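Given as structure tokens, the chain that follows is alone and in the form predicted alone.
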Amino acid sequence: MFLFSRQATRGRGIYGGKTHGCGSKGSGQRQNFMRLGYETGNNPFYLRFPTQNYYKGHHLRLSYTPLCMGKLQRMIDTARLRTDRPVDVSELTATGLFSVKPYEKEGGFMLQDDGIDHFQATVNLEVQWASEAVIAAVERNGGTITVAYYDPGALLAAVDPMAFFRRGVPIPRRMLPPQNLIDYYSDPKNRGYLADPAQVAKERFILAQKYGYALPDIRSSPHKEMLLERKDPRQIFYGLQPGWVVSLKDKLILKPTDPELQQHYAS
């Protein structure tokens, strides 16, 4: 004598309506979904009105991780930041706190001034946007600040080292910025990466003036090294060069012996 199961019901495709709530014809029961902003051909909002400044260039616009001056010295007072070496992404993303996505128009971190009341830490900073009254609070302490860009390769190999070197690629080099923020990188009172180095000097004096403390000698400092310590502008990691590979399996270091290879990567 044989058994046969039978199903109790005849399954879930007897619910649901007769389109499941997909409606009929369209995108909607086709799954082919428009993208945001599109208006169906009709002329977008930002372009029907092109006075609004606002979305000029929307296109190019950075978006920028906020870090707050508060939790930069929380982070320092509880070891998470180790204040005798300089300060970049890398050190910053590998705390576990923050997350940045290069290829979703992310360009960094941008320091904010929340917390600057309690912020007494002497430090060597690369952020990549940072405000007047941020950059004195840096220097009042003793510490220096320096505005660096990054395009999505460098910064997607900043943010993540270990991933990065375990592909066994030599490091790319740091492209130049775009040519809406290169005016920016190359201010001195933005304390950009790409300002001379002069400039910056004179930059620094007349901050303090103008907010009303003593400059810190950093020449007498007994970090001095440290706080002086800067990247070339198509460096990527600190002690580092462009070109170079970094074998995590073997620990060793390959560089560039081709005369090309070198000329490839110099600054």
The other form holds:
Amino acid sequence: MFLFSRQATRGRGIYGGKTHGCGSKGSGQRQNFMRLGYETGNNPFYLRFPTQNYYKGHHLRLSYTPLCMGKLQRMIDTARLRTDRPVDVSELTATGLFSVKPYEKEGGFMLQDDGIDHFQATVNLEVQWASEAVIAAVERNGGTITVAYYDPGALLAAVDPMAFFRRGVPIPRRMLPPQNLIDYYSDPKNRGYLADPAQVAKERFILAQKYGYALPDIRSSPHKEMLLERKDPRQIFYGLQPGWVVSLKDKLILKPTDPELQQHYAS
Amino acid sequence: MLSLRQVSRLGWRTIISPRALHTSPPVSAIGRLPAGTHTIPEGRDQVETSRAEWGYVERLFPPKTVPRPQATPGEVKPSGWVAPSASRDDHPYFVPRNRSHMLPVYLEHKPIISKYRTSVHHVEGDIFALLEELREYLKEQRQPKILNMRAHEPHQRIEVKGQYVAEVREFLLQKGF
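To complete the pair, please output the form predicted together with its partner chain; the form predicted alone was given just before.
All chains and molecules follow, beginning with the one already shown.
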């Protein structure tokens, strides 16, 4: 008998009696079940096809939380997200509007170009994927954008820093991207964090020419320091280096003094 | 430079709950397993403490409440978000914003089933007056063949059968909610 809600049951037959959910006769009722996928003798589906390339490498591919520029602008307009600080994964998840699950093979945030026409904020963004139109929209308003890779362990720390600090383990080094992503993050066209900053500056100029806007000069901007704040490729949090332990209870940072450890954690 | 022992005297507890640990009796052969040893190499337990970078840690604290937007009443922001401007005396009814400062207009839809319901929540005051005004507005905007609407007074909700989110939002913004 099917129950539409979790109504209280007293373990009596009236709620699922007679065959008690086992059907009639056959391997089901006799509790001698057929193996999963078995189709009573004919060639089963899971054996019919030798390969399924559709899912090839699915375990290596990451998915990203989509964030469209319109939503980003709305978050800034309603003061949900502050732009006087660099905006990275930690800042975006701290708004409470997103849940990034590294265990589900999610890589972070991906900016989408829905609403770029109304984007007017000057921000220092650090996301995990951005298209060319999005990069143009951010740079046109005098902001900067970087795409950076976070390995699952680093992403877990970045997404919930408080839970990470409560574990009492040293901040790990962020790992480099895997084979299929290293090219993306080294390309100045994508504003990759591993690209040469001189090349990135050149690409900024080229993109401004392509999209037809005057590229604002960041060096003369009042928020110059904030806009040029960047993390080291091995750093997870701004201002905090790998190897440090943060004690929330004592409001202390513990740093290793052993030269071997320091060398290990240094970039 | 402090050693880990000295730091522990500052009251830095390891992360174990203060309640007594309830353990089950150990497996009988566990006493015969080889004992592992772990020694921290010399010099590794010497740590340096600092409070200089504590500002960077505070930057990572998530806000405890939803921040309040800084806008004058009726201001339209670049994203299209409009700040509320109506007061409770303007109309016989009042529709406050939800905790994220957005209009409380929602579209309920179960996937696969072609069943949509637009609802307005938190309606205060004369909900039936708002219902009639909204009915007139939606008839004018969309001229539907059938318009099923109802006001659920105890739940402070107005429900419209169908997808009318854009029109309902526009109506509420016109009223200044």
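Here the structure is a predicted model, which means the values were calculated and not measured. Definition used throughout: the rigid core is the maximal C-alpha set that superposes within 1.5 Å between two forms. Numbering follows the first chain given and starts at 1.
- After superposition on the rigid core, the Cα of Ala214 moves by less than 2 Å between these two forms.
- Annotation: Cα of His20 displaced by at least 2 Å between these two forms, core superposition.
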